[in-house]
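Just one chain follows, in the form predicted alone, and it is written as structure tokens.
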Amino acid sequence: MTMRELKQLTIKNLIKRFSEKEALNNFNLTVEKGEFVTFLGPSGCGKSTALNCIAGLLPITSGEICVNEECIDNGIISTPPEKRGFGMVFQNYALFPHLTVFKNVAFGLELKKTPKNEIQEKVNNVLKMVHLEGYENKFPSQMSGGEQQRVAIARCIVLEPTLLMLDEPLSNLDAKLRNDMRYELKTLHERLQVTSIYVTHDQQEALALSDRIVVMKKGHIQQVGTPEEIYSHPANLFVADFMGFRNIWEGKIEEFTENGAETKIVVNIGGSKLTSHTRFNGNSRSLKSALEETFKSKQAICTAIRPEDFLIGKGAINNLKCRADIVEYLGQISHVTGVLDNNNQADFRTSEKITSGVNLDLFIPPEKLLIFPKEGNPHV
């Protein structure tokens, strides 16, 4: 069965085993038209495996893949990686050395019995569209990495895929080099509407590409949501840490009161009492669920606070007095590692000049102080 067009791709219960260990477990996903949607998380997560299971290149345990409600994969029955429409650019670029750019992006359109004045204007519009026009007749060998890459992304789209699926690809570029080829996926996904899923363990890639993440730990989906919805406001306490909150305190929940939409929480963390004010929406509701048991039960409970959340100086509630220990100098803002009168240590970000040594007063407003059970805690 050949692909025409892809307006759906349901994932439903899918299991993948390898021996004894569970790859990927009950991974239940939808992805629309035109989405650009990335797996995010760890290394052995699960996420490549999750896109090779996609793709055809490994065979699934258990579950259903879907497109447009037509199932290409059950375990059982599974239509051959050629025949689902996709298109894969790999980690590690695999490009044929010996072959020119151009034979390169024309070598899968070769190989579909393709006319070759068709061949030579797709390859040229392609190539145009990564900005490779005169690379023609260069080796791999002769360009550099974010070239190659380019290459790679331009032999699968010229294709014309109807998923376009990205495992890793800017891994190994340097820095600058990822900032500019993240534009250009950005840019190019934007220009093609394709229906793409990416896999990176770069939270920022995540939150700058996609319309949506999904967030995996140990072959299972912790939350999938916006951009926004993941850094603003992570499901629990793996993801909070995995999106770049640190200060993960341990405490007690001291109490907890509805006030209309808003929902008060008085933790008690090391002596020092803190507020959260937080609004559990439909997508929270089971967190709002899980800290009232948590307080019932009188069980121990996790914050997770962002560096760039504190403020210096004094606030009506939430003060803390820390003594700055390191400070990091990055440009616009130093990073400040120190010790509160509580013990915890604290990690912030600020524009102010801070030396170390400095004792300091710092205060959290109330809204940028999230609470989560212990249960599953990385750091405690």
Ligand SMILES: Nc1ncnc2c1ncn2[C@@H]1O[C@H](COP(=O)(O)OP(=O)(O)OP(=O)(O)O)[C@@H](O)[C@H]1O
Contents of the next structure:
Amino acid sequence: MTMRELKQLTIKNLIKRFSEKEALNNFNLTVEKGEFVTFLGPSGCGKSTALNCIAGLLPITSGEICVNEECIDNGIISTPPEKRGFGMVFQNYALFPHLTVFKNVAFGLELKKTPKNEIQEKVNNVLKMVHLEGYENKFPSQMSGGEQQRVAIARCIVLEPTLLMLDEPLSNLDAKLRNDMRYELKTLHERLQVTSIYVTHDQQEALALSDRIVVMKKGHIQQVGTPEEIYSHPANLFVADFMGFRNIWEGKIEEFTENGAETKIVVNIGGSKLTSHTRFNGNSRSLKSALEETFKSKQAICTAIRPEDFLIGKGAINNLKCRADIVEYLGQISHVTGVLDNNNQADFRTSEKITSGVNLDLFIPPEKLLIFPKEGNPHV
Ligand SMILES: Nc1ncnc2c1ncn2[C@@H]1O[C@H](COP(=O)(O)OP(=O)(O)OP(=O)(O)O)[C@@H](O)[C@H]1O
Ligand SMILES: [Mg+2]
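Could you drop in the structure for the form predicted in complex with this ligand? We only have the form predicted alone so far.
All chains and molecules follow, beginning with the one already shown.
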């Protein structure tokens, strides 16, 4: 029994303050039916606050939350959580310890006075879906963390929510189980197609599960995009750093030229000239104009390069000399931390055998070198 169909969830200019503290500022987002959207960001950036506002568990300070363009919350009129038809899964499972798995999952249906035979059928179906057939009479304390989290998910989806919200549901599990459950969640979403909002601070999890990712910092949205967009075209230094870019070196732009669809930017990093070739697309246009502005006003920029994007040897351009200081063996590859001849620290990964103390040549393919204004984003 679904409350009503959710075609679109819209959050407009949402602000949430806890007395003086502004936990969310000008949060704008539209989630379409069937989408899997993830809120990603470091601890304290406002992910849970955003989720709890949408759920109706926290009063909003101002702004509007709408379902199918109908307002469900504007801070004055607020639909109570149980009337929103949304489901929530928490990090700590929040199961009833004195109830069996069956009773835990049936609980919400019983509250709704669902007929007994219907409860039986629905609970059996949903337990099958999360691979917990045969666990009906166990108690939560007799189950592993992963199994308990599956009960929590079953308890939520048995009520057929129009929006499923999950707040760091895998963070209490060990690495192996987390991967298994990630796969289970992905399969479940593909099967049920239920509109979902997922909260995590784990970029791998966000990349693997999401249709779109919302990267947040200190209550401000930094970027909204597909996993590919966020991974390859971070909007600013904060997103780049969070998505695994390293080698943040400071310098100035010396040349800024359009080269067909590509923009060529030459930077000077402590005497080393490095060239970047970037294709700015629709979403990264504002970065392009910010960089052009930085060039004109001679403001500082920072580079960002993934450790795995360096090549060893001499290239046509972007050559650097490096002394390897620390070599961490990671199996297939090693992570090397070294010092460049321009005195910046280099972090790179290679499958070649490197010993610490050795001097080597490195180069960076120009399309792998990202440039960002050092300042420019007031929230970074
Ligand atoms: N009830 C509250 N009263 C006062 N401040 C709060 C309250 N709840 C959250 N905050 C503050 O709001 C900010 C956002 O908190 P929130 O719990 O949304 O972060 P989060 O992104 O979910 O972090 P985590 O990854 O640690 O769960 C934090 O600075 C937090 O201290
Ligand atoms: Mg949280």
